[in-house]
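Only one chain is shown below, in structure tokens, and it's the form predicted alone.
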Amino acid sequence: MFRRERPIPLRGSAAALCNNLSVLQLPTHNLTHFGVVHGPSAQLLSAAPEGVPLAQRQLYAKQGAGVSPPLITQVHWCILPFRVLLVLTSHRGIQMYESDGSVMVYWHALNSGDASPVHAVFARGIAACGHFVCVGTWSGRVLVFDVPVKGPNIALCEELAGHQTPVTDIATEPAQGQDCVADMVTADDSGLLCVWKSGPEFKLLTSIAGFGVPCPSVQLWQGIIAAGYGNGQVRLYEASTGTLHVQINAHARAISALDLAPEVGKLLSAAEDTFVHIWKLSRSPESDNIEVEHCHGECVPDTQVCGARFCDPSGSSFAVTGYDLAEILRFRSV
């Protein structure tokens, strides 16, 4: 069971945009940070465990070539080997800061001279793998970008083709450098997955076709793949060989987001529908098939549930945003 915490509150609501949270656990300071995004501003937010905010930075777009100020579309932190980088995105590029905002130390402006007038330009989707940055884009490409240990000399090294529609979401997973085991996932907007082994070379090992949803949102733990899609699925896949396993219909309405607790196999997922609901995940070890068993259920009335996180790696506290909902949420486990 979880009980509701003191929430955190927010200077205006999260926008109306799937994975809109983003969530940095620091636990040498006893500190969490997080992440929302409404319009050209990202709002990050530290807060000590009893709630209490205790610092607010505001990030904007930066503005590129264009007249209007750009739509931030997410806010992330990836965690690297030697550092942590806060990544954001929008219509205009990718911007790169220090951990805490302070400083921005890469920008990479989007190119808008391949995309047809119907097409907005934006990127959308992000995640650390290895020492590499993987950003999503609205043509279907994923860009790669290597970090090195400091610095700013941040370089773009690859771009990967595999979805012919934009990028909704990437998850990644680390490969303890076995071979050919898949390490990062990108989904998109026509349902369809694919599964990348990373390295200095990025290697598309299989793709999951879609069906005619969007998959908003996915999660990559111990070569199983949890994919939430716009009919409120949940869809449990082999990474290795893109079987499907196990097929939920956990919610009513689209899925907003989904998250993992590495240490346990917790899945959380949270919808339109305003419930946010949480998974065990497991093998059988008799026939190493995918088990799914149900651990908890949470309604948030009459909000449009756009982004949830768990706030540490053992699933004992989550936050949950909502689209005109001038807070963060948080339950911790009783």
Second form
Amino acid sequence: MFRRERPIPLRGSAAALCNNLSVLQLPTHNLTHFGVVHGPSAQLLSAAPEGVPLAQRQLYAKQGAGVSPPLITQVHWCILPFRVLLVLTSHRGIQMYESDGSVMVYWHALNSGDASPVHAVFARGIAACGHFVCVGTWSGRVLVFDVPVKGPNIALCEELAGHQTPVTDIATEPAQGQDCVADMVTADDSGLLCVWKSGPEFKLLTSIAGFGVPCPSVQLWQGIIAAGYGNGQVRLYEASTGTLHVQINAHARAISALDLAPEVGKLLSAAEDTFVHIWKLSRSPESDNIEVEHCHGECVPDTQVCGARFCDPSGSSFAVTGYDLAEILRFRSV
Amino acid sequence: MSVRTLPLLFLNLGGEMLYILDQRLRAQNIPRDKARKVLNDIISTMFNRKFMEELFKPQELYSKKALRTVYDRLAHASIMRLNQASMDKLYDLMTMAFKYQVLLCPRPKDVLLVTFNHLDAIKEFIRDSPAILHQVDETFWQLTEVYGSLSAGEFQMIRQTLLIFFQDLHIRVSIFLKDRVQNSNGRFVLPVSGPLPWGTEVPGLIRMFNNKGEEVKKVQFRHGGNYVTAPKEGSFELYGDRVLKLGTNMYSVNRPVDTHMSGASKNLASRTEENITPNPLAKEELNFLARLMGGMEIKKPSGPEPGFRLNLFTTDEEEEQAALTRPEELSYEVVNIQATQDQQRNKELARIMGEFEITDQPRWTASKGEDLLAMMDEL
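Pass me the form predicted in complex with its partner chain as well; I've looked at the form predicted alone already.
The complete assembly is shown below, putting the previous chain first.
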């Protein structure tokens, strides 16, 4: 069972974007950092366990030509081997900050050169993979940035072509050291998933076809891909082969966010149907088939959930944001 | 966000405006032929071909304030006049109604069915005017051409763009409160029962497959909601059953137009911010707006038909009171558009204002270009 804890107030409400909550846990300081997109601005805040916000910061997308200020599409903390960067994507480009958002260390402008005027140009989908930061774009390309141990000498080192429609989300997990292990999955608006092996040159291992609905959120855990779709389904695939193992009719509306608690293999799914569900992933000891069990369902009344994250690696607490809602709701297991 | 959003926003808000005006025209006992003339004039201005051309060009959305000027102009395209308080109320009702429809839209693509519901109802208003009917049908075909081929992902982005436009708007509408679809804090009720979106299966089932793709296990779980599958998909044809009721006319003689305006919501921080912060892009927005409104042709009234004033409130006293007590954070006042020097735009604005001269409002008679600016300042 989960109990609702004191919500954390936000200065502005959360925008209706998928994966609109990023959480960074810093166990050393007993502080949790939250990042939420409001629209033209994003808010970062850190909170003590009681939910009292301590430090707050507003970030804005770099200006450009246009009628209105550019909208932010996502904020996400990237945990690299020697540093943590906060990455912000918008309709203008990609901004990388030191983890507290104080200093912008890198800016990459999106090139709309070959875009037809009917397409919006934006970046979306952020993940760290080894010492790389990978960011998806409107064109389907995934940009790979090489990040040095310190300093601003971040360089675009590769552009991955696998998607034909805008990238929605990227999931990674630390490689286990063996050969040919999938450690990155990218998803797009058509529901297509691409499975990659990172390295000095990224390699496309396999792709999993979509079925006409977008895949707004994807996760990767011990070789299992969890994908959440626009028709409310969650599907689990074997990353190495792309084989479908589990299909869950999980939600009544489009899924907006997935998250994983890596220590225990728990999956969090959140959707526009006001529900959040927690699942336990496992492998059958006999057949090695992927299995799943429903652990918990929580209704957040009258809230179109747009972001949800576990707040600790064991999955005993999670936080939720909703469209038009100016607070972060928190839940803890009892 | 999506540059394909403006036509849907404009047409649906316009549809809601017509529902409200129709209801108020009846309530105020305006003679039938006069009321019909008003709706005909507004609809033919709204679906003017040149204006539709501008509207369908890929472009970003305008701010709520800027878009209001477009409807202000549209509402005055005939012999009917609305004063500030009534216009405010009209715009509040329109925006909250369409916000509700976008929020409850089952699939993002269904926002097109909501639009078709509005067009169907508009065609009913003008069923005796073949020329205007033809204009509306042309817009239908334009919608089909532009939106018919969009993917689910593109519709999702359109819906997100619309929701961002309506973010932080929590005005309480009595018809919604009475129907219990809006809570007293201004947030809408999201049902956890009823029909699912087309193509979505009832949540509550887990299916597991082996390596060969054979189903090896089926498990039920408790989702918490109580849904049924959609009976059929709504029709995207010119004539057809849209199935979806969102976007149909919710007003009737027994369900009058009314808003609760007092203390709209306690969470207006970001909205206030929008109103106070001078937008450095306001000048550019004005250029776009001038181009768009340039396409809106206002016909000169034929003959000396007397005009009349429509009141969105039950009595004149109520209207006056509303004007005095409107919360500051809800005012559509545009602060400091320092763009009056721009010669080229002035010319364009002057041309547009030329069409405005048919209005009988004395404040619009001075230097024309400055007047549109002044008018925006007043909103």
